[in-house]
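Take a look at this single chain, the form predicted alone, given in structure tokens.
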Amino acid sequence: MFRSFGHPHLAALALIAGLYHAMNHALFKCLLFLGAGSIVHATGTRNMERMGGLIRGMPVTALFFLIGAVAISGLPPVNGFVSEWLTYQALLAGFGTTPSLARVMFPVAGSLLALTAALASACFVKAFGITFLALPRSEEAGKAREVSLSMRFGMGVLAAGRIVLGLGAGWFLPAFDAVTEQAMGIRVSSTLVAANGFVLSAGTARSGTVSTAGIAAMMILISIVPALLLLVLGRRSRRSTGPTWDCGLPGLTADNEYTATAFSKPLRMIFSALYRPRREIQAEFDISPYYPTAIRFESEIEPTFEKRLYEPVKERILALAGRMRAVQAGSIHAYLAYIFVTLILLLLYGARG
């Protein structure tokens, strides 16, 4: 769109907004994946409802995952944040640079991201919290153990490489000058990046400029004076632990904790008409009612898209194939007669060229 309402410079940045966070996709989720294969190495289930804790056995997954979380969520200093914010710079540029009815385009994909981004923050914390907090809801994930250190190297490597794109990437923006170049004209790497690469800017008269070395410094800072509080104070007062309050009842135990199922509610509620989940209590009484003896709850979500969608379209594609199978009848008289047609057709089809 950019490109055909002439302006190149915002195409270039959307162009390189694009192809950055594809491939920040591309690193970040591999941690992901490398993750979760050490919780499943770990634990030896992939339910997730049989989890929790691992954070106290495996350390550094926990981190490393965390750092994954983080970047595709999209929120900073990582390098998620920073392909998401160019983004938003060309959909806000575009907003005032477009005629009347094209311009609506924008600020609705603005939209669209700012709710898949915050759909995928509400996700990895589901996933970090209920694999990696709490306590253990299985003997597995009690027993859990950090895995090996070719595995943790793995998960290391793309983990730093989350840090550097996001931190340095006025560093690897250049690199992207030769598909811009290439496909709009125009190298615009110069005007994205300043102070040494250390603050990104779109470009644009009133586009904004951030920095997300300077980001990470601020949160370092902030985090030094409570540290800091906590070590002074610690040395002055004399310490003592206690159990964890639980409301007065007689100890706190994994029943007690959130599920994968109930973290994700409120999202299910909020897409009802679109997941339409269904739920039923069965409860047994003895005596009175207000006294059963046993409650059974079940709940489903209705796999919309396949239902509705992918079911109806195989059903016609098998219909469909079952109605060709009467051309392969087994019979080698009308296989010749196949060929036989083809060929006539292809010699008319010939003929008429």
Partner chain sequence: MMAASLKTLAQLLLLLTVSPLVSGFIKTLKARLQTRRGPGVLQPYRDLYKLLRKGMVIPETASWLFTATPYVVFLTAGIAGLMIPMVSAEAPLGLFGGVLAVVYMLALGRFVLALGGLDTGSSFGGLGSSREMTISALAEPAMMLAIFTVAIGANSTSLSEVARTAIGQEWRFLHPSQMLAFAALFLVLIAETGRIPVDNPATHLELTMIHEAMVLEYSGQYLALIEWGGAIKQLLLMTLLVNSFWPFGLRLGWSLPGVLIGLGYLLLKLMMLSGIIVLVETTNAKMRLFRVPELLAVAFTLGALALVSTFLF
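Source: prediction; values computed, not measured. Heads up, when I say rigid core I mean the largest set of C-alphas that superpose within 1.5 Å between the two forms. Residue numbers count along the first chain shown, from 1. What changes on going to the form predicted together with its partner chain:
Residue 148 is not among the residues whose C-alpha shifts by 2 Å or more between the two forms once the rigid core is aligned; its shift stays under 2 Å. Once you line up the core between the two forms, the Cα of residue 157 stays within less than 2 Å of where it was. Core-superposed comparison between the two forms: the CA of residue 223 exceeds or equals a 2 Å shift.
The form predicted alone done, now the form predicted together with its partner chain:
A single chain, with no partners or molecules, comes next.
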């Protein structure tokens, strides 16, 4: 689209952003699926509501899964952020390319991207938090142990890839030159990279810059501040462990924890027009409804797009196909008649032309 407006540089920037994101996505999806596989292998269940506390039994898997979760949410300093940043830059620059009202589309696309990224991070806080943190919700989860070395190695390679592609993005962008040269006839990576690959820029003189490596270096440097504060001021203080506040009830159990369903409840309610959640609560009681003896709770999300978009289309196609079947009677005489009629019509058409 940028190319048709006469902005090959922007087209190249957008293409690089897209390709880089596709590559990143391939890597972090792999990592997360390997992580999920390890979890299933270790706990024997695929139900998140039965997990929890896995970070104790499987610390390495937890760390790798966390790196994948941060990357997929597009957070710095790992690689998801880099491709997202490039995409925002392409969208912002796109606003200046056309004078028409159509350019409002770019910022709106940008804000939708922001919504997607924020929802992704909410989703992965839930995925990581419910699976790995707090107390185990079932016996299997409590007994889960770290997976075999080969499984950890696979995740380790991908997690290292996330960090390298994130921190060293500037050194990888020139690899896309060949692609943009073929598609657009220009090489742009040199304009996107500054300070020997340490800093990424959006390609114009005054555009924004970002450096994931710089951010990571600063995080290590500035961590001196809290470390000093704690060392100097807190040299006399003690650190002890105690039970989590349980509102005075006798002991905190896994039943007190927030569940995955509860975690996403606010989002389900806010987007209820889209998802149409359905829930059913049945309580059995003896004396009064306030003292139930057993509660059955069912919650379900209607697959909106499947029901309202795909189903009608599918039904139309099937109906049309059903009507078409009348033509295909299976009788060889009928088919011969079709061929004959078609031939006559074609001959008539040809004779007229």
